[in-house]
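Next up: a single chain in structure tokens, the form predicted alone.
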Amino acid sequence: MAAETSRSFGKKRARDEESVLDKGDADGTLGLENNLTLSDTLIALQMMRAQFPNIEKVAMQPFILRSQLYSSVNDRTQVDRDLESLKEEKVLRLFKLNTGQDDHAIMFLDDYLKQVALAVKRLEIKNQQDIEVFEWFKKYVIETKLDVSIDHQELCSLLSCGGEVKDKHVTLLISAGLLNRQLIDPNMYWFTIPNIGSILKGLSQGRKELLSFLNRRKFKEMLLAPLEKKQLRFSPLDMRFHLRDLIGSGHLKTVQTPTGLLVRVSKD
């Protein structure tokens, strides 16, 4: 049902978005200084999609920070509308991430689907009787509870609509990188993105690394394109990635000029 609400709610703006990505998106040929700004939330999310970096030694699907969106379009309002509309009709899900920061990663539901069937390949589970909690997970709470946290009483609720719940069950969905304790309150989980936690180290270490490189030019300056093409050390996400996601949060912000789109480390 799921996929096939994402497929029809695609078909709506498939036009739009074939204008986009025929323009070279998709393989990234296109600069940033040519698409920065877009007036629709999905075609800005599927174009970001398309664009998600290739990264080694990590299986990973797609995913957009909720910066990286108001980066792109400059009604922050309505994009956090859209985004909220998108989740209602199951095409994404939200989820709170482990930075520090108020970080959230937008990933269509099709995507996830595939992160979490491949956590549960990596466990390598013989029991038949515990591989089932995965199942009942994804029909009934992933089906059901949209936002980005659940509490202890309403999990075990809605996985006993599969068959009777034990606490291992829980302790699997853990080990699976699907869910994680919340440290003020133990008995709300966090939905996660399994596999994620070496990317999230990369992406605030590749923020420290981008603003500390602008911040020892002398204006705390470059112009975007020739910043776009360089290459950090410490994130396994590529420059275009995190230019998004600072521009969006207001750590760094952009000029027009008479040689391109200039990038400056905003002041404090």
Second form
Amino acid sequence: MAAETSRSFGKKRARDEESVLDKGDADGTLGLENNLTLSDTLIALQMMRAQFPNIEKVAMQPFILRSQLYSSVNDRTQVDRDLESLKEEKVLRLFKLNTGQDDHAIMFLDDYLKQVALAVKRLEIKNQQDIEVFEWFKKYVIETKLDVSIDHQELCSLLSCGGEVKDKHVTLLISAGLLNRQLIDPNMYWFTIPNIGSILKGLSQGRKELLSFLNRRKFKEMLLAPLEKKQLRFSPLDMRFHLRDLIGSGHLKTVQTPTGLLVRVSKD
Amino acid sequence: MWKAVKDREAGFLLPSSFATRIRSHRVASLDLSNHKEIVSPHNGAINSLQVDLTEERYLLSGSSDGSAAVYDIQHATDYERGLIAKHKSLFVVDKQHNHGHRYAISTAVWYPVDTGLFITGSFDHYIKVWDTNTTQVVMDFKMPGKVYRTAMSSIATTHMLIAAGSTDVQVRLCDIASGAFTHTLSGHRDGVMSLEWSTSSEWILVTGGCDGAIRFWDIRRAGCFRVLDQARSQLGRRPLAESTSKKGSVTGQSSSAKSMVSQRRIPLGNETKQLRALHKSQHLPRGPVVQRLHPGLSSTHNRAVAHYGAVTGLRATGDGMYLLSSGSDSRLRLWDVDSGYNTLVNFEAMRLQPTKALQLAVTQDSSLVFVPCLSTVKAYDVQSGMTFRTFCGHYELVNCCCLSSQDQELYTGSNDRQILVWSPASPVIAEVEEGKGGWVSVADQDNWSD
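Moving from the form predicted alone, what structure would you give for the form predicted together with the partner chain?
Zooming out: every chain and molecule, the one shown earlier first.
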């Protein structure tokens, strides 16, 4: 909680956010139904960050998918614009994921730096040379390049502010999981979240499982309340995460019924 | 509506806003027409539809079975039961024609000045210019790849160039007056799937490629002067302007639209010693040579992409201020043409077909955009991105839609070989009776009391 307050702007806002977050945690038990839509992007982000499931096997900092944000806030254009301005203010960072056509993950900058530090520590144990490149990366590249991708020229020129850059420095960055080569263009790299591989696999498997579960039902729909309590077998992420993601990307839609929200597979 | 007429008469309402109001009312009430039908002679998917620009009377359609047909959409060829007007094709040119196309026709456009000529482009690598009255091929151009799109500028007064995009990376401009290729525009790294001439200048061409880039070309100069980048965005209608430079950030991306390739990126924490060291040890492992360019031109090495995937459709708004682009990443983006920035308007979740080029339509006052989404057509509000209406009527994927601004009718063509007409709610026809020239509605007949 202290981390959140230090990040917010001004005392009044900090108080508001704290109260919302406390309520948010309590609401976690009440369910998705009551807090499916919110009005502010940052509040939605922080609430979803607080609700990120705790995965035992992998030490993973919370991240939020863009489609989850779309399902939580009414106006999508406003979400896009807020994300853009938050990105410019260096509160959070966007990453393009390889699990779908337009999947993006949003991570708060502090969480990302923590994740990078974990990855660097793991690599440090294995070999001691050339680790200064991570310092350069953190100091020069992350601070200045706010996009999801970077090209080779720019990467080298930014890293060389720290010292002399060689090929093996870039290779080290890739093996640590901080950068990934683009398939269509060998000179461009995507920024990636280190150690996210198994979770992404769980993400796509969980999506498939949830969609196939609903498709197998007679009318391809189910009430939200009992659906939320189900456990997914193939995904370490919880049901609420997947529901928000699929509703936001348009695969599922919610219908209001007298007995509560109903989740239905969307036809087109 | 009568109150609006009285207001216009009294001077409270401007005639132009009266007309806009009527038009937007009509567009808002669009639905599958119950009084008009187009009988399509095609045996393949309809790939392209266009209403002629001079009188908005003739509809030209191009289809996957190599046939192109023209329909008169204002006068029906016959009436079914006096109520439904059936519009049959006036003529069809297909594979049986001795100079017809051999494979699918991907694009069919009218000559913008009059309906005496039309141009078809096909997957058999040919672009043919036809004379409408004699249905003969007047000229043809052989392209190096399958032709995806052709376009002619509707505001051109000094040239009659056909811009053609094909699977080849170069965009070619064909001249009808001379019968030769006048320009070859290189810059794209993959085929060019969508093309559009600017609505504000007869010299500016916008092309969208399968590599995801959208480039602006001024055909009077060599090279493109702008590449749209989805990462550079503005919030709202005017650009973010100088905020990036205020933070002193590194990126050489200046906020001016005509950006030049930065020669060297000045790093943060700039110290002269460091700079000198930078210059000395500047042997970067790999990388393209920094090119010297003419001012105002964008490098061919500019890798900015507008979409993650191919750009499947482009449409400029009538006032020339915005450009809409649809991509195979199922996103529709709105670009501010003046600044070249992404306006970040989010058009709600849609699934667009990724492999084929789409034809979008925009209303005349640029308030609504019609997008073919799988087997429906969705109308979105351009500035806010909210879904306005969804038109479900086709049985299979919709490829093209065309809005006739005079009649406010929407024509859509799809893979199910049908052209559907969507028209505003028509007044209820009370009765019909058999008259001298066939069925005629009673409302049209004279009814004098003697």
